[in-house]
Every structure is written in structure tokens, then in C-alpha cells.
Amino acid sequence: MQTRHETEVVVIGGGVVGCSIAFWLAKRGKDVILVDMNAPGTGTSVACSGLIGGTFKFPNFYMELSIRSAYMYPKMVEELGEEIGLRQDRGFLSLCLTEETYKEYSSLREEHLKSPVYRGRMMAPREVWEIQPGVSREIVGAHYNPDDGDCEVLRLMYVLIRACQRVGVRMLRDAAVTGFALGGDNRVEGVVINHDYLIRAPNAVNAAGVWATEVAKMVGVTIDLYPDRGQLLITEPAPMICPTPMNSLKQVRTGHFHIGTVHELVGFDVSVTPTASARMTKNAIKSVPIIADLAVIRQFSGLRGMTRDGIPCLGAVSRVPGYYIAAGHSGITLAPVHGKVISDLIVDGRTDLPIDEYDPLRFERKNGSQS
């Protein structure tokens, strides 16, 4: 097969992941070659709501990688040098408008209280009005951590692309990737593009999110993820009420209201329903009322790349030397740390962080297969 190009690294994914994974690595010194099977920046990362946080994650190891990745987007975003529309100065509001749910919340807060890292804390009616006057009325209380924030999720995927551009990653559109050339100790030499071509490297990393499965197979590795579909509303803008970030509901600073969300096992269909947008807006109005005079302007949808475990892949696959999987739910938040222990293992071949619960191999561990 005719070799097209050759480099050091060959990131699949063109998502925040696969760039934040490909930007780290060029930083520090290596050749990177993104590929992506239909183009950069145009798949789930751009179709979510931009949350950037540790709530409710458990086990508590996955939270605090959680708030250790948030930590790290200030000083991303200045290496990045554009801003991207992040919020950290606010927090994060879980609304509870049931008893049932106040209980439910206040129960998930005394386990993350096992962490130290954690400070969230649950609030009364009186204090969640007033940092968020546009909500309910009705509200019990909330569940409140200031570790948590959100970001312009378009604006972060194409200041990513132009920063991975800006340091030398070289970005192919309309790359499939469709096998892998392996040595003889199963080692890493190449990816076969389309069918057609071989992308010479001796690593590779499986940034592919929802297709990550996919990609896994095709060097025998077995991952436990599939995609898990989440449908999003917009709507006309309004004055600001509502300036701290919410689970599934937000207001970003144009005054438009961003509604989710719903999970949905449909396989790869990216349709939207009016089922799903009756229900996302009965929702949203019964924690913001004003929601019920603002009009819809937009629908769409996006896939999440879900394991059985509910914890992301990350790290190096020790059977196949020179091949790594980061890919899991929560790629926005987990967008820097991904970055930096991807290239910690490629660059100094080991990483400061804990990352052993995260190893991509542990499913095929667990149903007894390949070691």
C-alpha cells in the first residue's frame, strides 16, 4: 500500500479531545497528522451544551479528574490565545423542585464529600434566587458547586482548530480510517486512510468519540461504548436572569436559553423528535417560567460515546504498543487532561496522573478475553 505521509503521531478525531490531544503534542515538539472522517469540528463536539464539571460523576475518582481538567482551562485558554466564552466565576446550579429530588442531591453530596477536592454545597430557595433571579418560585432549593462552569462550545472547537493549526498539526478532512498497519510484536506502524493509503507512525491515538469502538476493533481491542443520543432546543434570546450555568438548561451571554437534554439509544440516528422538545420544554419552563414565552429557534442533536461503566477510556493499550484511547462521555470537560496525559505517555512515556481506572483494556478484563 502507498505510504502518503509520514509523521510521529497520528490523532483520530477532529473533536475538542482529538484537538486538545493534538495541540498538546505539537507544544511539545511532536509531529502530529489529525485525520478525521468527515471534517474537524463538525460532530458532537459543537452539538453540546459547552458543561464543564465534576457534579455528580462518580466514582469519585472520575470527579476528581473531573474538577483537575476544569482547573486547567484557564490556562489553556491562554495558550490557546482566543477566548472561548468561559464561565468559572459562577458555579454550577442542580435545581431541586421536588422534596424527592432535594433528598436525591443531598445524598450524591455526602458520598462526593468523601473526596477532598469536592465543595459543593446544597442551598435554600432564598439563596439560589438570588444568584439566579429567573428561576422557579417553586424550587426546593439546589445543589450548588463552584468548581463548575461552561464554556461557547463552537467557539472553543474553532479556536482549537486554528490553535492546532497555528503550532503545525496537520489536519486531513474526509480521512476515514479503515485499518491499521501492525509490526510484528503488534506494534503501531501505520493508519490506512480510505481504503487507500498508509499514514506511516509508530503511534496512534483513538480520539474518534462515538466511533471509538469501532476504531478499537480494528487492532483486536474490545471497549464497552456505544453511542447515546441527547437532543438540544434554543430559543429567542431574553434579558439575563438566569447567569449561572444549569444542568441540562443554561443562558449563554447573548440571553438565549440552551435546552436539553434527553438520552436516547437509537444507535447512529442524529434526528430530532417533537416528543423529545415537548418534553425538554414542559421541563425547562418548570425550573424558568419565562421559558414558556420565548419561541424555539433552533433543534438538533448529537451523540455521545457512552461506556457500559459510565467511565471514559484513557490511556495506553499494552498489547499494542504505540496505541492509546481516549474517548468517553464529558469530552469538553475532560478535553485538557485528556490533552496532557495522552501526551505525557507519548512524549515521556509515563504520566503524573492516576489514570489506571480509566485503562481502555479493563472490559476486555472483565468479560474474561484478551489481556
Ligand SMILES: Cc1cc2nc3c(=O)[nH]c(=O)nc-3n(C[C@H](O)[C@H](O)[C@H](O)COP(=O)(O)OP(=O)(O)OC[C@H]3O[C@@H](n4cnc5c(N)ncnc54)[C@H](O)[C@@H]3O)c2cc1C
Given for the second form:
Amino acid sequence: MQTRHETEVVVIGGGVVGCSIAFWLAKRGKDVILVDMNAPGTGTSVACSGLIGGTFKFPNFYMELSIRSAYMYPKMVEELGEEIGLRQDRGFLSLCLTEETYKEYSSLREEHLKSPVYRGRMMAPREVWEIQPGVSREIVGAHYNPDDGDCEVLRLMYVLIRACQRVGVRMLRDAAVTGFALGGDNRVEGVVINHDYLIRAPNAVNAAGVWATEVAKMVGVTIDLYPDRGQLLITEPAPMICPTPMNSLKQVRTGHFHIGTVHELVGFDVSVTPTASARMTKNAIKSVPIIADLAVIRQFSGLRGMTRDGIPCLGAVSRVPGYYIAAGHSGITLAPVHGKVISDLIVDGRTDLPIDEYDPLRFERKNGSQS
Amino acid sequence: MEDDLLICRCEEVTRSEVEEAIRMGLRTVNEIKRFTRAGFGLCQGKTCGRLICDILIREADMAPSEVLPGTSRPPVRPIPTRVLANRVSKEDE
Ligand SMILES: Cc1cc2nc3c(=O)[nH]c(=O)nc-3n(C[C@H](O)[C@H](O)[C@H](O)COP(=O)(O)OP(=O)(O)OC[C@H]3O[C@@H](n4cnc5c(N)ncnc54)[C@H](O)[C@@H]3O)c2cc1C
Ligand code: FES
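Structure of the form predicted together with this ligand (previous: the form predicted alone):
Every component of the complex follows; first up is the chain already shown.
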């Protein structure tokens, strides 16, 4: 097969995760080619809510890593050199519309309290209305986490793409990885593009989002990431009455409400449904009644890449030297961590961040004993 | 054509912003929409979509058949949330 390019690292997937990794690698002196089967910025990263945080992510180590990543955001934005609409000064609300939800969130909070990192608390309705005037008078209360926030994902995506271009990452579109060239000891020697040509490289990073399962299979690794469809609605703009991001509902700088979301196991189908829009608008109106007077201008969907244990995959694949995986849910929150960990592993051969629990090979080990 | 010519009236996106997107390597109406916001306005690209296709054909040197129109997302016209919320199907109740 013809070799068309040579480089030190091929990053597979131009979402927020792949671009963050490519950026940090290039910044630290590596020659990087990023390939995407469509184009950078066309996957799940442009169809999601953009919340950055750790609330109700379990086990606690996952919440802790998420919060750590949130704390890395301001520095990353500085390095990227452009604003991404980061909102980290208002905290994050999870509203309780019923006593039942209040009890549920309180007990989740008890579990989080076992971690020294967690600073969330329950809030009485009056306090919620003070920081979020648009919220319904019917609420029972809320969970509030001062460490969580959000950003504008489309901005984040294109600021990352631009920053990658600035630090010399070569980006190839319409370039699907279809296989790998492995050496005698199973070591990565190159990446096959479109069944057609080879990019020669000693390192490959699988950052293919929900499609990472396929790209792992190409080197004989099973990671079991599966698609979990979410849908989102965008309303016409309204005066700012909800400046604090909330779970499944936020008002962005331009005044539009982003209304989420559902979990649907329908494979890779990205269509949108009236059943979902009915359910989502009903809940949104209960949370913020004024939404009833607004019109929806757009509905779209995105595919989360979920794992059975809910935790992303992050790390080197020991069996295939030179092969790394960074994929799974909450890629917006974890983009700085993904970028640091993979660049640490490739540049220094090790990382300080605690990633043992994220080992991509854990599914193969579990397959023997469980499921 | 002038650089500050408005391509998308709803979101006030100029021709030079669309050209910048093309210089960055974006080659579809959807990508240009996400980068510039042209097409995200109340009319959801009904007015500007065609213009952006034309600019792609000229500036990015693409054949008309290669330029895909942007994805049309529902609803076709803005629908009050009230109306959507009441379209509850049987399976929900
Ligand atoms: C409705 C919804 C709401 C969400 N809300 C949040 C949130 O609030 N906070 C949060 O942190 N996360 C959220 N997420 C999750 C988050 O969007 C994802 O975890 C994140 O976008 C994943 O980024 P990524 O770069 O891994 O994947 P993607 O953005 O999907 O990028 C992967 C890229 O890989 C490319 N690719 C795939 N296969 C190949 C191949 N063989 N060869 C070449 N390229 C390939 C694809 O074309 C794609 O562009 C949400 C997701 C959804 C669906
Ligand atoms: S003119 Fe561009 S969205 Fe209306």
C-alpha cells in the first residue's frame, strides 16, 4: 500500500476530544495529523449541551476527575487564545420539581460527600429564585454545585480547530480510518485511510467518539461503547432570566433556551421525534414557565458514546504499543483531561492524573467473569 | 461583491465571515452554519442557504453537485412549545 504521509502521531476523530489531544501534542512539539471520516466538528461535539462538571457522576473518582477538568478549562482557553463562552462563575443547578426528586438528589449528595473534592449543597426555593429568576414558583428546591458550569460548544469546537491549525496540526477531511499497519510485536506502524493509502506513524490515538468501538476492533480490542441518542430543542431568544446553567435546560448568552434531553437506544439513527419534543418541552415548561410562550426553532439529535459502567475509556492499550484510546461520554467536560493525559503518555511515557480506572482494556477482563 | 454584505440577515453574518470559514477548510453548508451561525436564525437558513452554496461553488472551487444544502431541521416554521408539549403520544402516558 502506498504511503502518502509520515508523522509522529495520527489522531483519529476531529471532535472536541481529538482536537484537544492534537492541540496539546503539537504544542508539546509533536508532529500530528488529525483525520476525520467526515470533517472535524461534525460529530457528537456539535450536538450536545456543553455542560462542564461533575454533579451526580459516579463513582466519586469520576466526579473528581470531571471537576479537575473543569478547573483546567480557564488555562486551556488562555492557551487556545479565543473565548468559548465559558460560564464558571455561577455554578450549576439541578432543579427538584417533586419531593421525590429532592430526596433522590439529597441521597446522591450524601454519596458525593464522601469525596473531599465535592462542594455541592441543597438549595431552598427562595435562594434558587434569587440566582435564577425564571424558575417556576412550584419547585421543591434544587441541588447546587458551585464548581460546575458550561460553555458554548460550537465556539469551543471551532476555537479548537483554529488553534490546531495554528500550532501546525495537519487536518484531513473525508479520511476514514479503515485499518492499521502493525509490526511484529503488535506495535503501531501506520494507519490505513479509506482502504486506499497509509499514513506512517508510531502512534495512533483513537478519539473517534461513539464510533471508537469500530476503530478499536481494527486492532482486536473490545471496548463496547454504544450509541445512546439524545435530542435537543432550541427556542427563539428571550430576555435573560436563567443565567445559571441547569441540567437539561440552559439559556445561552444570546437568549435562546437549549432544552434537553432524552436517552434512546436506537443504534446510530440520528432522526428526531415528536415524542421526544413533547416530553422535553413539557419538562422545560414545568421548570421555567415562560418557555411556554416561546417558539422552538430547531430540533436535532446527537449520539452519546456510553459504556456499561458509565465511565469513559482513557489510556494506552498495553497490548498494542503506540495505540491510545480517549473516548466516551462527557467529552466536553473532560476535553482538557483527555488532552493532558494522552499528550503526557506520548511525550513523557507517563501521567500524574489518576486514570487506572479508565483503562480501555477493562471490558475484556470483565467479559470473562461478569456479563 | 462587498465584504460586509450581509449573507444571513437573521444572524447578521457577512460575506467575509463566510469566506473566512472557507479559508479555514470548511466545505459544507452545515459546517459554515456552525462556525458563522449563518442559517441559525428564525428563518433557519431559508434565505441564506442558497447564497452560501453559491459562495462555496465560487470560492472553494466546488462543482455544484458537490455542494450539499444544509440539513433542514424540524420544525419547518417556529412552533410554540405549548403546541409541542401537548402533542403527547400514547406511549408517554
Ligand atoms: C444530547 C447530548 C448532550 C450532551 N451533553 C454533554 C454535556 O453537557 N457535557 C459533556 O461533557 N458532554 C456532553 N455530551 C457528550 C459529549 O457531547 C461527547 O462526549 C463529546 O462530544 C465526544 O467528543 P468526541 O470528540 O469524543 O466525539 P465526536 O465529537 O463525535 O468526534 C468523533 C469524530 O470521529 C470521527 N470518526 C469516527 N470514526 C472515524 C474513523 N473510522 N475514521 C476517521 N474519523 C472517524 C467522526 O466523524 C467524528 O467527527 C452530550 C452528548 C449528547 C448526545
Ligand atoms: S437569513 Fe440566515 S437564518 Fe435567516
